[in-house]
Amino acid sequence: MHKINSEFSEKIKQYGAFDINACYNCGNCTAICPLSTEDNSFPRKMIRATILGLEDKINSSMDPWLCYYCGECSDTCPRDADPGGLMMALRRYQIRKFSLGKVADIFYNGFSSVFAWIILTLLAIGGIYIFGNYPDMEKINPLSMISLDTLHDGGIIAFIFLILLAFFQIYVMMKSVNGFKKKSFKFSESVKGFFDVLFKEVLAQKKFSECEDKSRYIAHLSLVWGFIGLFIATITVMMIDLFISTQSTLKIIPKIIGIVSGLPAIYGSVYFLYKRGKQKDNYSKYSHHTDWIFIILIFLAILSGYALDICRWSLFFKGYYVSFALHLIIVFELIITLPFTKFSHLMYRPVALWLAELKNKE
């Protein structure tokens, strides 16, 4: 038995849903969606649950995460109810619902979001000032701004923080899933399902490729692969510094990986910034401020990374220190806010796809 919240459809508009009450349940959105199946007949099912105010049903469903918002349902909706926008709004709503202490609320409210980003920026600047040294502007030396030991220690602390928080929030997500908490799945099936999702959906984005707009699929895949490459490069550098030497010539390998990986990530972020700026496609017409902040931070993180390398190679001393500081601030903000902002798609969507895979096999 699900409780009815009569104000839920109005509440969900705060997260970007357009006019879902215009829907008259024709089912066109489900019929047109290339990803909808007999097992997961979205977005129609989620529309009805939203209009009826079945908040518990929505919280226990993974359907919002199975949608990639290609916009075909919204393009063909006879009532302009924007079902794709609703699915995106429900993802934002679930990010808030699953987050520890509802911290995500801060980043999905316009006023508190501005205040939070300012505080995080000031904390990052304060950290550089407290743990760093006054750099010698007449020569380039990474250790003169902030030591590698401090960076490594901070990175390890941030990594542990993210892992613990991610496991907690994923646990909350899984616990809320209808049917999952009452059933046990074979270990072999769970492992196989996990690797199927990892290779088919995370790395190849197979379901996303079924959407009509192939350019968006390529841009999204570029962003994912670019981010994975940059993450591998960062971890590799840290491992070389910790276990081999900070002066090791092996560091050229992650440096190359980072430079190469940054290119598709730049392409993907520029593509989405351009699309959101033009506002011609349904998925970009009603962009939430969290979408803008996320993609801008990704773009600036990569751009500042390239800038500090260019300044270092060209011996532009002041430019190097400025771009290095900017890069540290942006990366700090991305890492700290990952579980509470759009960046959390990185953990929620694969888990949702994995749970859907297990339930379908059952």
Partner chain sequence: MFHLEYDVMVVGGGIAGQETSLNLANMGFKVILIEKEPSIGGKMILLSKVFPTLDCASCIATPKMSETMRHENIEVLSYSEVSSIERIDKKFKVKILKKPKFVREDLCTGCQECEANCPVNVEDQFNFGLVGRRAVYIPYSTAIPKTAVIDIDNCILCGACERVCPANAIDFTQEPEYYTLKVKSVVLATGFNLFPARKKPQYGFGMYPNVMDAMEMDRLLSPTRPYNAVIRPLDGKIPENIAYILCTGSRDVSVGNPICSQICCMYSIKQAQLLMGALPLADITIYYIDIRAFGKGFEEFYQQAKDMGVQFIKGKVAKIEEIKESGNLKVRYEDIEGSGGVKEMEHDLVVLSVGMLSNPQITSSFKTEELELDEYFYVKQTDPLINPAKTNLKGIFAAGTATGPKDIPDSILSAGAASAEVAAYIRSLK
Given for the second form:
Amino acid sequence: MHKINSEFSEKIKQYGAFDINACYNCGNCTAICPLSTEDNSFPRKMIRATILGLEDKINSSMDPWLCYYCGECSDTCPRDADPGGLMMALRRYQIRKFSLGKVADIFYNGFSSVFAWIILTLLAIGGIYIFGNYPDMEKINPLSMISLDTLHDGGIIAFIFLILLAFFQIYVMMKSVNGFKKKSFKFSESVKGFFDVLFKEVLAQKKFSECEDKSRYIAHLSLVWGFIGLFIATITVMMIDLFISTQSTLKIIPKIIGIVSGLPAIYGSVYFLYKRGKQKDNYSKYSHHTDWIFIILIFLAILSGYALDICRWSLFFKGYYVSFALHLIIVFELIITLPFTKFSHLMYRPVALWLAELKNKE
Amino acid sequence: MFHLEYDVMVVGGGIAGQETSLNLANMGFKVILIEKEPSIGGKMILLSKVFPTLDCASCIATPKMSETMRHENIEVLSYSEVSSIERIDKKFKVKILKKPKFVREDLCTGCQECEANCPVNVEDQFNFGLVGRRAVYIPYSTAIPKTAVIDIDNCILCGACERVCPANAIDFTQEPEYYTLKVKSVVLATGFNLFPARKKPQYGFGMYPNVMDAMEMDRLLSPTRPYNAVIRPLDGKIPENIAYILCTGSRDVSVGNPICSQICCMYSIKQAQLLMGALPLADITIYYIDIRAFGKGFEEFYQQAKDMGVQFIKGKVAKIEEIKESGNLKVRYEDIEGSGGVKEMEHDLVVLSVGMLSNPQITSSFKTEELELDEYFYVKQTDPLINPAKTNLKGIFAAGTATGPKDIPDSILSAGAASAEVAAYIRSLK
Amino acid sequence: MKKRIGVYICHCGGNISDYVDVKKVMHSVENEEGVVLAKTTVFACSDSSQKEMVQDILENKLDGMVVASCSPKLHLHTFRSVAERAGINPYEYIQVNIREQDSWAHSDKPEEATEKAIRLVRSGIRRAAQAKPLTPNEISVTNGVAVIGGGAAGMRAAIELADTGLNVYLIEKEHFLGGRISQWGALFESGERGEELVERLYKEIIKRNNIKIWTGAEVESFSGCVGNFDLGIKIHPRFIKTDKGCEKFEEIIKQCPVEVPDEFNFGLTKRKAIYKNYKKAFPEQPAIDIDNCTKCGICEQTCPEVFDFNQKVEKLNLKIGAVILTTGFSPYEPKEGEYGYKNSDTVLSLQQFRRLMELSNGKLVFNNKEIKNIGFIYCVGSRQKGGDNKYCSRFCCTAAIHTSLLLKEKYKDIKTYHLFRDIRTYGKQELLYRDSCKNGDIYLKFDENQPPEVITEGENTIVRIKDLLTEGEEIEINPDLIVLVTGMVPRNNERLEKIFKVPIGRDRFFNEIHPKLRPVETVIDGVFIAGTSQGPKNLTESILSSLSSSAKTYSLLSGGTLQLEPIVAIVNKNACEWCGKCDEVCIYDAIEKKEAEGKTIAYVNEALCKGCGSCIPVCEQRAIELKGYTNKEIMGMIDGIMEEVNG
Amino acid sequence: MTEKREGEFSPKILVFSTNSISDPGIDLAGLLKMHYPPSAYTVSLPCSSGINPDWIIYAFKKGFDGVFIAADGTDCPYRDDCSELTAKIVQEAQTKAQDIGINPARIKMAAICSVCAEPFVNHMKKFSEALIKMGSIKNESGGKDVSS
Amino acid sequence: MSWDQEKTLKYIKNKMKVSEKKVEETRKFMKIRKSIAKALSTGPKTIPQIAEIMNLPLSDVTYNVMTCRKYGYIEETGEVSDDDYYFYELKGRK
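Having seen the form predicted alone, could you give me the form predicted in complex with the partner chain?
Everything in the complex follows now, all chains and molecules, and the chain you saw is the first one.
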């Protein structure tokens, strides 16, 4: 027995999906969706749940994470109800819903998010100011600005914080989507499913590739691979610093990885920035401010990374340290807000895919 | 034969135009009927049978057509177009272009000897390209006037027709003729255009031969059927499993037509019933959003189809894929009321129940004023509740599907209404 | 003189020739006596075939013609006019039905169907051989049309007919014109209100001095035949003179002490014994409901000159040429307990609800409760599986959705729930459905076998529905008011049906002859139907049919004369020995006693004779026959069927 | 077609129908492709109350095995008492038939409305079966006059 | 009815040119017609069988076979193959 809550769809409209009420339940969106399957079909069921305000159904659904917003559903919707837009809106809704202590609310409210980002930035600057030193202006040595130990400790603290939060929020999500109820999963299947998702979806982005518009898939894949590369490069540099020597020539390897991975990442982020700016395709017609902040941060993170290297080569020391500080601030913000912003799809989506995989196995 | 002045000019010789002409002629008005095709009859004459009574369309249409043609108060100009309408005082000066048929109507006996000897083959527009026709042709066996016409764009000027014509009716010297007439009133019964199914690329119409539109299916089922059987256009196979996709091009903003065409549900149900008769072993599935069986006897007709075993599935088909080896088609839909979820079903023939679009071509003929259209380019009814045939222009009336989608009974009623309004208008001029 | 007969056997595209060997039929009959020519044709009804027939008749000097094709219901007139054009008397044309009653009925046995066709065609030939030329009777017609029912359709028809120069008698049962539409409020498409529309029509009507209106009038009798009917009407007194006005009617109505439930508002309010349906109802004078009047005399104190309590029931006899029935519909009245109707204070029909909307200003209040949530349940009384009303009422989906849009416009935060089976907003009405969805109205779909359940507990009403759009899950709503979207049912018109002898369809509405060929005509010549008396329609559609029937009426009467069917009884003067039995049995008073050639015989008044033939079997002398169905013709047909068929 | 052998006897039925009610009903049976014995032949009249009993006897004499009157019943457009009048005609014809040695059960009447396709088909089937049991009219004394 | 027939054709030939493409298409159709006739000369065949002999896409064959049927060159035998195809044969005429 469900009761109707017609306020709910109004609430969802804060996150986009303004036209969803126009839906007349023809099922075209579900049927055109290349990712929708017989056992796991969306988005119409989500539309229905939203219009009727069946929050349980929405809270317990993984569907928002399985959608890549190819936009075909919205392109062909006979009522112009933008079903894809709803899936995005529901994602935003769920990020809030699953976040610890509703912290994500801060970032999803236009008003409070301004303060949050300012405070975070100030915090980062303050951190550098407190824990850092005045850098060595004679040569380029990032560690002269902020010590290896500080970085190391900060990094570890951030990672522990992140991992705890991630586990907690994934736990919240799985509980919410009834992921734990099905005790019938076999352990071996779970593991296999995990690797399937890791290789097929995280690394190859197979589902994304099923969208009609392949350019988005390529851009996203570039971004993912670029990011993984950059991440590896950063970690490796720190590892070499920590365990070998800050002067080790080995550092050339992560440097090259970094420069090479930066390129696809730049391509990907520019692509999305451009598309969102142009607002032509359905998925880019409407951008929530959180979408903008996320993509801009990513872009700035990579850009500041490149600026670092450019300054280093051009021996523009001041520029180097400023970029370094900027890079640190942005990376800090990205990492620290990961569980509460759009970035969190990095953790939710693989889990959702994994759960969906296991569900299909039943 | 030709008066220079008429009481009424009716534009369009479909069922609404004929009915309007006949009504007015029976009241004693002089009517000139303009039809752009070589034969009057419009779309109805091409149909097989009509819902919900399952009368054969020709049985209803042909007597009306011949009565129209024969009526002493009606002058029919076929293969003609209205090129201009100008208001002069209380009357209209209209210019009509009579396209050359290159066949003398007064001599042609309709023996089709020319057709038998013409070497050219082009797609037959009255069979929607299912078969070919000659460059000289009679549109269909029930055509009125039943005289041949030469499609000069496709003619290779071999002269075979001219040589064999026993009546010496071929005349290549014909030129376009312009007539200037005075009329007191004009009725626009210009009908509708079929939704071009190609505009819905997900359905593969034009790409997959076994995806056809419903008008083609109606031709396959009609007494003058081009295949003499219901078989697939791909390979001539007798289909066993036929799908209907309703709302193709209707109720669909993505193709720019959010309104309902109001006939597709019923004609699909009709075709399903006819197919059950023609192919007793075939399975028929109708994919629908809402079944709109609203007219007199329609709901009962729908229930009858259900009882006959036609399967109705709620869900709009989103796309169709062809299976290469068999030419069969896989349709993808959400089984909303069934088990739920996306389903794929294989059919060996898919019929797209295409809707109606407006045919606003006539607007360009108005030279001294502008005819108002509605949002979807149908002629706007300015007083739909009380004077349904009235347009924004005094003396210009509309009937049939010119003002919006209608089925045949409603078109006929609207023609009746238009004739009453025209009669009142002309009387008011005195 | 022997007849020269032409025989045509139609393939009907294949409808006939697929089962009946038409060539064989042709060969079997071509040597029959009198047959000069026998042919087959693909479509006998096509223009070219018709032309060919005319030519054949002229060339071969034929004086009889037989076409074996479809049912005579379809094409008898077509071929009669072919015959006529070629100079044959149309009654010397015989149509043989080898489609409906042969090829289609016996498609399982083609050989036997062919044999049957041969026998049938032969019987047609025998009949043609005996057929006599008949000439229709020309009669002059009365310039007058009665329109029965003063709703929108009737009023519109009256205006149209008056414009053609006919005298129009508009007869309305109630004391006020306007019918159902005046109860409705804002109308779909233009937004014009029903009352305004009625006013517009009324003002047009009174401009025309050839329209006579009788309100409070009932039809008593109807006799005569097409072109010259007698219509007896009974006019109930209004007790107020319609030719006199008074400024203070409103006050007078207020003063009246009597209060009775107001039918016009479906009992939602009370009215006085002196009343108007609504403030601007037409005619402008109020009427007095004498059954409820206490004759206290208070009303007479103001404007005494307009009152006339001595008015009596008046009977009139109108001479008319034709009649249009626009008697409208009744809203479906749900059964007690149907979705809680009458059992609960929270359940109304759509028609009642529209009145409630009309009557409320500011807030929407019912039973002292402000209405914020409304549940509409569709298809109440329509598309019934088990019940009487199998049909779809056509207007109600749009009406309910339009209502919901109006509500949203007027009361911003009202919520509506629509429990439907299929949404049938056909044509441009789809746009209303779209707008309603966009407004946030919620649509829930139920299966015909699992209708929603209405549970009422005092003030609280719960509706449970298994929503097919949400995987059949049970959804509960808690509306303040439930509106049953009730369709149209035919009016309880039994008396009128009897008087006019109009045929009734399966849906119990008046039935037309054919929805496409003759959509506003009935089997009774000169009796037309229009509007919702014929079946559910929205206003525009009602007007379409009303105008159509006006056009047909005008065509019928405009000539001043009319040709009557010549199939009437005929008396063999020699055999008749007046016994009066034929006169006794004839209900049309067509038989008269007459002295002729020295003896008393029966005489048939051809204008009154309907050609039923009831007089034939009662005549012991067998002195009376029916033209076109004489003994010779019938027996000839029997002979034709029974002669052996030679391979 | 040659004379049918005993085993294949298909009784010939003459059906009197009415132009506006029962004939369309019989048409509808065809329209719906419902099958009934093809040896039933219809002669349509304005109204069943106008059937001359002599025609029925004549039909028997010409070799019809049965006569079926598809009356209008209450649907008659001419008169309300149509059924009663028709019943009287049937009675008269039955008496006459009996007088000349024809089984009166060979005359049957039923109301067939304009949509009564199915009832009509059932009547035809049953009547045909009943007539098969009665055997050919030629075996009855009244059916002697089979001249042609 | 006394005009010179040849003249009317000449008249239009002077007025308009026939594109080579149209003539080519007509030739092509004649060829197809002949090869359908040839394919059927050995006995009745179904459309897939004709297509195999003619080596043309199925849908083109259906269109052309049906056109030939319409103009009375061929007709169906009335028999149906096991896999639900009609057989077509040459008609006496040509």
